[in-house]
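Consider the single chain below, provided in structure tokens and representing the form predicted on its own.
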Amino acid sequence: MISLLGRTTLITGGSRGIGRAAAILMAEAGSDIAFNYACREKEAFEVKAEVEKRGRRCLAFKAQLARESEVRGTVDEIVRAWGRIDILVNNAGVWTYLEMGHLDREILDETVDVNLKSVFHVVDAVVPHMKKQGRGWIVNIGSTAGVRGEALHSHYAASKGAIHAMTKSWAVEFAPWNIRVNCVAPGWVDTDMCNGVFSDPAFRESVRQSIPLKRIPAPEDIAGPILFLASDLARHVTGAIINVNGGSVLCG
């Protein structure tokens, strides 16, 4: 019922976990694929041969996303190739500890730069040639994070809660173009970021009983409501923070 044929599609951080399994999902669904990854050179190659085995075209560049130069290189590259972005996904991002009063700046710096300062500088690259088209789909993600906050964790959840209200921002912002600007914040994930914290089972127990749900879901529950966002079902959302977290915080 959701289908993607005719569109392509850019997504940050694309070589593991939520944007690798949009990557896939969304060319299952008949989308093109390009996205950016920082190091996971392999990752990128095994995602890229994945996207094509569903007949779709796709597109994978090395790219620091936190350096506007490489965005705006990224960017054209696509725009040359293909003529058109129609779906934009900021995915990119990491999640490190940071205790205050005992303040690294270098572990702050990495964060404001890469889950903030590079949504901005993708968002301003990408969205001229939406508006040249009159239309696009642009999904953030978020993070639970960003509306309860998180100790020992507090650039983290200040750079997710910034995603938010660039949401609600661009959403109006971005309107008169008829480009959709959306969120999808999830709570804890099964992917490469969580496996430190993960590797003590007990700690992973004590995070499945604390989501009502019971489980902790894989990337995959993640890329379903990006699709869905991308698509023509949600063509009357926009500015929407779409929590996806097993019912762990409740809020809307």
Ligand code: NDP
Second form
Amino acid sequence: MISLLGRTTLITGGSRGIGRAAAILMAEAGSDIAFNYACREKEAFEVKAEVEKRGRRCLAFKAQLARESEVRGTVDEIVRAWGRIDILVNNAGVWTYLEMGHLDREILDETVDVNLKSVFHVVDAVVPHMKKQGRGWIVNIGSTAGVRGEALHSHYAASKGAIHAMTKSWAVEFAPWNIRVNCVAPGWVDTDMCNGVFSDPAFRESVRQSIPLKRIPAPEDIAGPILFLASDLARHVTGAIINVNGGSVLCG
Ligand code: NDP
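Return the form predicted together with the ligand of this protein as a structure block, the form predicted on its own having already been given.
Expanding to the full complex; the earlier chain stays at the top.
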């Protein structure tokens, strides 16, 4: 029913977690997949193999999203190879601690560079191609933190709140070119990002209990809504923030 046959997708941060799950699911739905990773080469090659096993083409790029030149180089290489980018999933991100009163400039800068500025750079590089094509799908990965804030992670919450605002702004800005821009806002997800906190079984259980559906989702639980928003089934959806959090934060 959902088909991405003949489409090309760029996913940032495709080597692990949500990006990995989205790459495999979208390949299953028929899309060729290009993705970047920061340093985990082995994991990236495993994802490439999974995509190719499903009969799709795959390009994997080692590219630091904090560096604009590497973002532009990646987009240029995909367009040179495939001629187009139909779908863009802005997924890569970092989640770190920052206690106010002890502001660590490096941590703040990393979050702003990777979670926020890189998304401007990726979209700025991709959108001219989508405009030329006369269609495109952009799915940004936000967070419940961007909706309700997050103590000790205000820098992360601010970057994700910005993603939500950028989604709404770009939905209207790009609509004349038939480019849809939506956002998936996950709550807790069982990925490497949360390994540190989830290594405490009591904390993990308290998180599970706090979620009305009483389950901590796998990355695949987030990939499904991403696929939907990148498909023709969502053709009249733009500017939406879809909460994927088991009912734990019900505003957006
Ligand atoms: P992971 O930590 O599991 O994976 C992060 C991915 O991003 C990896 O592919 C990593 O590459 C890549 N990446 C990280 N930093 C950079 C960088 N500077 N340059 C290039 N690539 C980079 O993350 P998740 O799958 O958990 O998270 C994906 C998105 O979902 C993020 O935006 C996150 O904020 C959001 N999210 C996650 C939640 C969660 O609970 N996990 C909750 C809400 C939102 P490499 O493998 O090479 O390191």
